[in-house]
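Next up: a single chain in C-alpha coordinates, the form predicted alone.
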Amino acid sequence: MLQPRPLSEADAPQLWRLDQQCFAPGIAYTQEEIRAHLRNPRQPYHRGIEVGEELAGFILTVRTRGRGHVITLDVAPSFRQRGIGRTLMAAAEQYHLANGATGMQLEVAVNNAGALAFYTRAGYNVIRTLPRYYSEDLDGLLLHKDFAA
(Lines of atoms letter the chains of each structure in order from A and count residues from 1; the text may use other names and numbers.)
(Lines give C-alpha, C1' and ligand atoms only; values in the text may rest on other atoms or scores of the structure.)
Protein backbone atom coordinates (compact mmCIF):
# COMPACT_ATOMS: atom_id res chain seq x y z
CA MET A 1 0.00 0.00 0.00
CA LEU A 2 1.33 3.42 -0.97
CA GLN A 3 1.32 5.62 2.12
CA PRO A 4 1.92 9.37 1.69
CA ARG A 5 4.10 10.93 4.39
CA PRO A 6 4.24 14.59 5.48
CA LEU A 7 6.99 16.73 3.96
CA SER A 8 9.11 19.40 5.62
CA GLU A 9 11.75 21.92 4.60
CA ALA A 10 14.38 19.25 5.21
CA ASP A 11 12.95 17.44 2.16
CA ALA A 12 13.46 20.46 -0.13
CA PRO A 13 16.70 19.28 -1.82
CA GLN A 14 15.18 15.89 -2.66
CA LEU A 15 11.92 17.49 -3.87
CA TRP A 16 13.88 19.93 -6.01
CA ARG A 17 15.88 17.12 -7.64
CA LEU A 18 12.70 15.25 -8.53
CA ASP A 19 11.01 18.43 -9.79
CA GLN A 20 13.99 19.03 -12.11
CA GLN A 21 13.45 15.53 -13.58
CA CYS A 22 9.73 16.08 -14.09
CA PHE A 23 9.60 19.58 -15.57
CA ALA A 24 11.53 21.65 -18.08
CA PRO A 25 13.35 24.87 -17.17
CA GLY A 26 10.81 27.66 -16.91
CA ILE A 27 8.30 25.26 -15.36
CA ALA A 28 10.40 23.49 -12.71
CA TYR A 29 10.70 25.23 -9.36
CA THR A 30 13.90 26.47 -7.76
CA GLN A 31 14.88 24.98 -4.42
CA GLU A 32 13.99 28.27 -2.69
CA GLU A 33 10.54 28.29 -4.33
CA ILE A 34 9.96 24.77 -3.04
CA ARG A 35 11.06 25.85 0.46
CA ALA A 36 8.68 28.81 0.30
CA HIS A 37 5.79 26.56 -0.68
CA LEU A 38 6.62 24.19 2.18
CA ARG A 39 6.42 27.18 4.59
CA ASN A 40 3.08 28.44 3.23
CA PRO A 41 0.58 28.62 6.12
CA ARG A 42 -2.63 28.46 4.01
CA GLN A 43 -3.86 25.01 5.04
CA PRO A 44 -1.03 23.18 3.30
CA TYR A 45 -1.16 19.54 2.38
CA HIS A 46 2.34 18.44 1.35
CA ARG A 47 3.00 14.71 1.04
CA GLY A 48 5.49 12.36 -0.56
CA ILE A 49 5.55 8.66 -1.31
CA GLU A 50 8.71 6.65 -0.99
CA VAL A 51 9.36 3.26 -2.54
CA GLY A 52 12.16 1.70 -0.57
CA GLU A 53 14.60 4.53 0.09
CA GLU A 54 13.66 6.52 -3.03
CA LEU A 55 11.21 9.41 -3.29
CA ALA A 56 8.79 8.20 -5.97
CA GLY A 57 6.50 11.21 -5.98
CA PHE A 58 5.17 14.19 -4.08
CA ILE A 59 2.39 16.76 -4.05
CA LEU A 60 2.38 20.32 -2.72
CA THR A 61 -1.01 21.98 -2.16
CA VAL A 62 -2.45 24.96 -0.29
CA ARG A 63 -5.86 26.52 0.21
CA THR A 64 -6.67 29.37 -2.20
CA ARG A 65 -10.03 31.17 -2.24
CA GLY A 66 -11.94 28.24 -0.78
CA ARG A 67 -10.31 25.62 -3.03
CA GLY A 68 -7.41 23.29 -2.67
CA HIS A 69 -4.70 24.46 -5.06
CA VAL A 70 -2.20 21.96 -6.46
CA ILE A 71 1.14 23.72 -6.68
CA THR A 72 2.86 20.70 -8.18
CA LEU A 73 2.41 16.96 -8.49
CA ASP A 74 5.64 15.15 -9.38
CA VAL A 75 6.14 11.45 -10.03
CA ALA A 76 9.58 10.12 -10.93
CA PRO A 77 9.62 8.80 -14.51
CA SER A 78 10.64 5.33 -13.31
CA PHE A 79 7.60 5.18 -10.99
CA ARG A 80 4.87 6.42 -13.34
CA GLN A 81 1.81 4.30 -14.11
CA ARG A 82 1.93 2.69 -10.65
CA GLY A 83 -0.84 4.67 -8.93
CA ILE A 84 1.44 7.11 -7.11
CA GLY A 85 -0.04 10.22 -8.73
CA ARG A 86 -3.60 8.96 -8.19
CA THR A 87 -2.85 8.18 -4.54
CA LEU A 88 -1.33 11.61 -3.90
CA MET A 89 -4.18 13.45 -5.67
CA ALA A 90 -6.88 11.47 -3.87
CA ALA A 91 -5.27 12.12 -0.49
CA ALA A 92 -4.97 15.86 -1.20
CA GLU A 93 -8.59 16.04 -2.38
CA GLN A 94 -9.77 14.21 0.74
CA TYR A 95 -7.77 16.56 2.97
CA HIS A 96 -9.13 19.72 1.36
CA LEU A 97 -12.71 18.41 1.26
CA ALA A 98 -12.51 17.53 4.97
CA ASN A 99 -11.27 21.06 5.66
CA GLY A 100 -14.16 22.80 3.90
CA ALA A 101 -12.85 23.31 0.37
CA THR A 102 -15.43 23.45 -2.41
CA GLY A 103 -13.09 21.84 -4.94
CA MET A 104 -9.57 21.78 -6.31
CA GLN A 105 -7.70 23.80 -8.91
CA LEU A 106 -4.38 23.60 -10.69
CA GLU A 107 -2.49 24.86 -13.69
CA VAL A 108 -0.89 22.74 -16.38
CA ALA A 109 1.10 23.59 -19.50
CA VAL A 110 -0.90 23.34 -22.72
CA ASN A 111 1.73 20.97 -24.16
CA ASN A 112 1.68 18.51 -21.23
CA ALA A 113 -0.61 15.90 -22.81
CA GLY A 114 0.13 13.25 -20.17
CA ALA A 115 -0.84 15.55 -17.30
CA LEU A 116 -3.95 16.76 -19.11
CA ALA A 117 -5.09 13.18 -19.68
CA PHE A 118 -4.36 12.30 -16.03
CA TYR A 119 -6.33 15.26 -14.66
CA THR A 120 -9.22 14.71 -17.08
CA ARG A 121 -9.53 11.10 -15.89
CA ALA A 122 -9.51 12.43 -12.31
CA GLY A 123 -12.52 14.66 -13.05
CA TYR A 124 -10.84 18.00 -13.72
CA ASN A 125 -12.19 20.40 -16.35
CA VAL A 126 -10.39 23.14 -18.26
CA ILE A 127 -11.75 26.51 -17.13
CA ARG A 128 -9.63 28.82 -19.25
CA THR A 129 -6.31 29.38 -20.98
CA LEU A 130 -3.65 31.36 -19.12
CA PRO A 131 -1.62 33.20 -21.79
CA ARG A 132 2.16 33.02 -21.29
CA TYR A 133 1.67 31.48 -17.84
CA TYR A 134 4.94 29.52 -17.96
CA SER A 135 6.99 31.65 -20.31
CA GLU A 136 6.55 34.11 -23.12
CA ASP A 137 5.67 31.33 -25.51
CA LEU A 138 4.01 28.68 -23.32
CA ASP A 139 0.42 29.03 -22.19
CA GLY A 140 -1.08 27.28 -19.21
CA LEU A 141 -4.55 25.92 -18.59
CA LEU A 142 -6.52 26.47 -15.39
CA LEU A 143 -8.33 23.29 -14.34
CA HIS A 144 -11.02 22.89 -11.68
CA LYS A 145 -12.70 19.99 -9.99
CA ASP A 146 -15.79 20.72 -7.90
CA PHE A 147 -16.56 18.53 -4.92
CA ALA A 148 -20.11 17.16 -4.79
CA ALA A 149 -22.37 19.26 -2.60
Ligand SMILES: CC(C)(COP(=O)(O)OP(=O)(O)OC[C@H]1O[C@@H](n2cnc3c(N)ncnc32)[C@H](O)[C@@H]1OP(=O)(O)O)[C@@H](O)C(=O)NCCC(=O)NCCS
Given for the second form:
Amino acid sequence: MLQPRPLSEADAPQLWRLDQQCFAPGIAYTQEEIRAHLRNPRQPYHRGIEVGEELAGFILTVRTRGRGHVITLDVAPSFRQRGIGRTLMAAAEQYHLANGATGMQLEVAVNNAGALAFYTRAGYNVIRTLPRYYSEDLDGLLLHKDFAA
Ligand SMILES: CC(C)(COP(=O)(O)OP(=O)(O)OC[C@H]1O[C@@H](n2cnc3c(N)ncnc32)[C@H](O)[C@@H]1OP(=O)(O)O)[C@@H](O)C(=O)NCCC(=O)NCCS
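Having seen the form predicted alone, could you give me the form predicted in complex with the ligand?
Every component of the complex follows; first up is the chain already shown.
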Protein backbone atom coordinates (compact mmCIF):
# COMPACT_ATOMS: atom_id res chain seq x y z
CA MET A 1 0.00 0.00 0.00
CA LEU A 2 1.52 3.32 -1.11
CA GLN A 3 0.73 5.90 1.56
CA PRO A 4 1.68 9.52 0.77
CA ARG A 5 3.12 11.36 3.78
CA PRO A 6 3.36 15.13 4.41
CA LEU A 7 6.69 16.81 3.64
CA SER A 8 8.48 19.54 5.56
CA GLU A 9 11.59 21.65 5.06
CA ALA A 10 13.61 18.91 6.79
CA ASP A 11 12.98 16.78 3.69
CA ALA A 12 14.51 19.39 1.33
CA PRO A 13 17.92 17.66 0.89
CA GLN A 14 16.41 14.33 -0.22
CA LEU A 15 13.78 16.03 -2.39
CA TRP A 16 16.58 17.95 -4.08
CA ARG A 17 18.63 14.75 -4.65
CA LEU A 18 15.64 13.04 -6.27
CA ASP A 19 14.82 16.11 -8.38
CA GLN A 20 18.41 16.06 -9.68
CA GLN A 21 17.82 12.48 -10.87
CA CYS A 22 14.53 13.41 -12.56
CA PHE A 23 15.43 16.60 -14.44
CA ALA A 24 18.32 17.91 -16.51
CA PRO A 25 20.61 20.64 -15.15
CA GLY A 26 18.94 23.99 -15.71
CA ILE A 27 15.47 22.48 -15.30
CA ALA A 28 15.98 20.78 -11.92
CA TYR A 29 15.31 23.00 -8.91
CA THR A 30 18.01 24.23 -6.58
CA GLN A 31 17.71 23.18 -2.95
CA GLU A 32 16.80 26.78 -2.05
CA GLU A 33 13.98 26.79 -4.61
CA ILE A 34 12.65 23.55 -3.14
CA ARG A 35 12.75 25.05 0.36
CA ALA A 36 10.87 28.12 -0.89
CA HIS A 37 8.18 25.92 -2.45
CA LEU A 38 7.85 23.94 0.80
CA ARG A 39 7.25 27.24 2.66
CA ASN A 40 4.66 28.50 0.13
CA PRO A 41 1.53 29.47 2.08
CA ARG A 42 -0.91 29.18 -0.88
CA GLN A 43 -2.80 26.06 0.25
CA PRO A 44 0.21 23.80 -0.24
CA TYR A 45 -0.22 20.08 -0.68
CA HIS A 46 3.17 18.40 -0.62
CA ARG A 47 3.50 14.65 -0.22
CA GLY A 48 6.14 11.94 -0.56
CA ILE A 49 5.95 8.16 -0.85
CA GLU A 50 8.56 5.96 0.77
CA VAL A 51 9.29 2.38 -0.12
CA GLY A 52 11.21 0.93 2.80
CA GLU A 53 13.64 3.63 3.85
CA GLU A 54 13.87 5.17 0.39
CA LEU A 55 12.00 8.21 -0.95
CA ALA A 56 10.46 6.76 -4.12
CA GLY A 57 8.55 9.85 -5.24
CA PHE A 58 7.10 13.19 -4.24
CA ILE A 59 4.74 15.91 -5.41
CA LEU A 60 4.71 19.64 -4.62
CA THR A 61 1.50 21.56 -5.33
CA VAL A 62 -0.05 24.90 -4.40
CA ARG A 63 -3.23 26.79 -5.22
CA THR A 64 -2.96 29.36 -8.03
CA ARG A 65 -5.93 31.38 -9.36
CA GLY A 66 -8.49 28.90 -8.08
CA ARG A 67 -6.68 25.83 -9.40
CA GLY A 68 -4.29 23.30 -7.98
CA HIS A 69 -0.87 23.87 -9.53
CA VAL A 70 1.74 21.10 -9.73
CA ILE A 71 5.19 22.55 -9.09
CA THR A 72 6.85 19.20 -9.62
CA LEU A 73 6.13 15.48 -9.61
CA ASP A 74 9.20 13.27 -9.27
CA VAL A 75 9.42 9.48 -9.19
CA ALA A 76 12.85 7.85 -8.83
CA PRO A 77 13.86 5.98 -12.02
CA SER A 78 13.97 2.61 -10.23
CA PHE A 79 10.39 3.05 -8.92
CA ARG A 80 8.67 4.17 -12.13
CA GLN A 81 5.72 2.44 -13.79
CA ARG A 82 4.48 1.08 -10.45
CA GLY A 83 1.65 3.53 -9.83
CA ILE A 84 3.56 5.93 -7.56
CA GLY A 85 3.09 8.97 -9.83
CA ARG A 86 -0.60 8.17 -10.28
CA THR A 87 -1.09 7.79 -6.49
CA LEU A 88 0.59 11.14 -5.77
CA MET A 89 -1.39 12.95 -8.50
CA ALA A 90 -4.68 11.45 -7.35
CA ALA A 91 -4.02 12.49 -3.74
CA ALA A 92 -3.18 16.07 -4.81
CA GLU A 93 -6.25 16.30 -7.06
CA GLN A 94 -8.44 15.05 -4.21
CA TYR A 95 -7.01 17.66 -1.82
CA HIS A 96 -7.49 20.60 -4.21
CA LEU A 97 -10.96 19.47 -5.27
CA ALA A 98 -12.01 19.19 -1.61
CA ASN A 99 -10.66 22.70 -1.04
CA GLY A 100 -12.71 24.31 -3.81
CA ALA A 101 -10.32 24.25 -6.79
CA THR A 102 -11.95 24.07 -10.23
CA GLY A 103 -9.17 21.97 -11.72
CA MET A 104 -5.45 21.29 -11.89
CA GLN A 105 -2.74 22.93 -13.98
CA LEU A 106 0.92 22.26 -14.67
CA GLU A 107 3.77 22.86 -17.10
CA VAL A 108 5.77 20.20 -18.95
CA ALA A 109 8.70 20.53 -21.35
CA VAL A 110 7.72 19.80 -24.96
CA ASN A 111 10.39 17.08 -25.14
CA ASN A 112 9.25 15.23 -21.98
CA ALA A 113 7.40 12.47 -23.80
CA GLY A 114 7.11 10.20 -20.74
CA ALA A 115 5.44 12.88 -18.60
CA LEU A 116 3.14 13.87 -21.47
CA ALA A 117 2.01 10.25 -21.83
CA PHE A 118 1.52 10.03 -18.05
CA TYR A 119 -0.56 13.24 -17.85
CA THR A 120 -2.65 12.37 -20.92
CA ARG A 121 -3.42 9.05 -19.23
CA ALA A 122 -4.44 11.01 -16.12
CA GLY A 123 -6.95 13.14 -18.08
CA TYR A 124 -4.89 16.30 -18.74
CA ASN A 125 -5.17 18.35 -21.96
CA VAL A 126 -2.65 20.71 -23.54
CA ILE A 127 -3.98 24.28 -23.32
CA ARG A 128 -1.16 26.13 -25.04
CA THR A 129 2.56 26.30 -25.77
CA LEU A 130 4.74 28.45 -23.49
CA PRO A 131 7.58 29.72 -25.72
CA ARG A 132 11.07 29.45 -24.14
CA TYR A 133 9.52 28.49 -20.78
CA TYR A 134 12.46 26.29 -19.71
CA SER A 135 15.31 27.87 -21.66
CA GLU A 136 16.09 29.82 -24.83
CA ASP A 137 15.55 26.66 -26.90
CA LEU A 138 13.08 24.64 -24.82
CA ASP A 139 9.36 25.47 -24.86
CA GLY A 140 6.87 24.36 -22.23
CA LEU A 141 3.31 23.11 -22.56
CA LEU A 142 0.55 24.26 -20.23
CA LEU A 143 -1.67 21.32 -19.26
CA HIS A 144 -5.03 21.46 -17.55
CA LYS A 145 -7.60 19.11 -16.05
CA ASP A 146 -11.08 20.46 -15.36
CA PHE A 147 -12.67 18.79 -12.31
CA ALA A 148 -16.15 19.42 -13.76
CA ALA A 149 -15.42 17.59 -17.02
C1 LIG B 1 6.18 11.10 -15.23
C2 LIG B 1 6.38 10.30 -13.95
C3 LIG B 1 6.05 11.17 -12.74
C4 LIG B 1 5.45 9.07 -13.99
O5 LIG B 1 5.51 8.42 -12.73
P6 LIG B 1 5.26 6.83 -12.59
O7 LIG B 1 5.20 6.51 -11.15
O8 LIG B 1 6.23 6.08 -13.41
O9 LIG B 1 3.81 6.69 -13.27
P10 LIG B 1 2.71 5.57 -12.95
O11 LIG B 1 3.39 4.24 -12.75
O12 LIG B 1 1.82 6.03 -11.84
O13 LIG B 1 1.90 5.53 -14.34
C14 LIG B 1 0.54 5.93 -14.47
C15 LIG B 1 0.14 5.70 -15.92
O16 LIG B 1 0.96 6.52 -16.79
C17 LIG B 1 1.67 5.68 -17.71
N18 LIG B 1 3.06 6.15 -17.87
C19 LIG B 1 3.90 6.50 -16.87
N20 LIG B 1 5.11 6.83 -17.38
C21 LIG B 1 5.00 6.64 -18.73
C22 LIG B 1 5.92 6.77 -19.80
N23 LIG B 1 7.21 7.16 -19.59
N24 LIG B 1 5.49 6.50 -21.06
C25 LIG B 1 4.21 6.09 -21.30
N26 LIG B 1 3.28 5.95 -20.29
C27 LIG B 1 3.70 6.21 -19.04
C28 LIG B 1 1.71 4.32 -17.06
O29 LIG B 1 1.88 3.30 -18.01
C30 LIG B 1 0.37 4.26 -16.37
O31 LIG B 1 -0.62 3.94 -17.33
P32 LIG B 1 -1.88 3.01 -16.97
O33 LIG B 1 -2.82 3.92 -16.20
O34 LIG B 1 -2.41 2.61 -18.29
O35 LIG B 1 -1.41 1.86 -16.14
C36 LIG B 1 7.86 9.77 -13.85
O37 LIG B 1 8.19 9.15 -15.06
C38 LIG B 1 8.90 10.84 -13.54
O39 LIG B 1 9.15 11.18 -12.37
N40 LIG B 1 9.53 11.41 -14.61
C41 LIG B 1 10.59 12.40 -14.44
C42 LIG B 1 10.07 13.68 -13.85
C43 LIG B 1 8.94 14.27 -14.67
O44 LIG B 1 9.00 14.35 -15.89
N45 LIG B 1 7.88 14.70 -13.96
C46 LIG B 1 6.69 15.24 -14.57
C47 LIG B 1 6.84 16.66 -15.00
S48 LIG B 1 6.45 17.77 -13.66
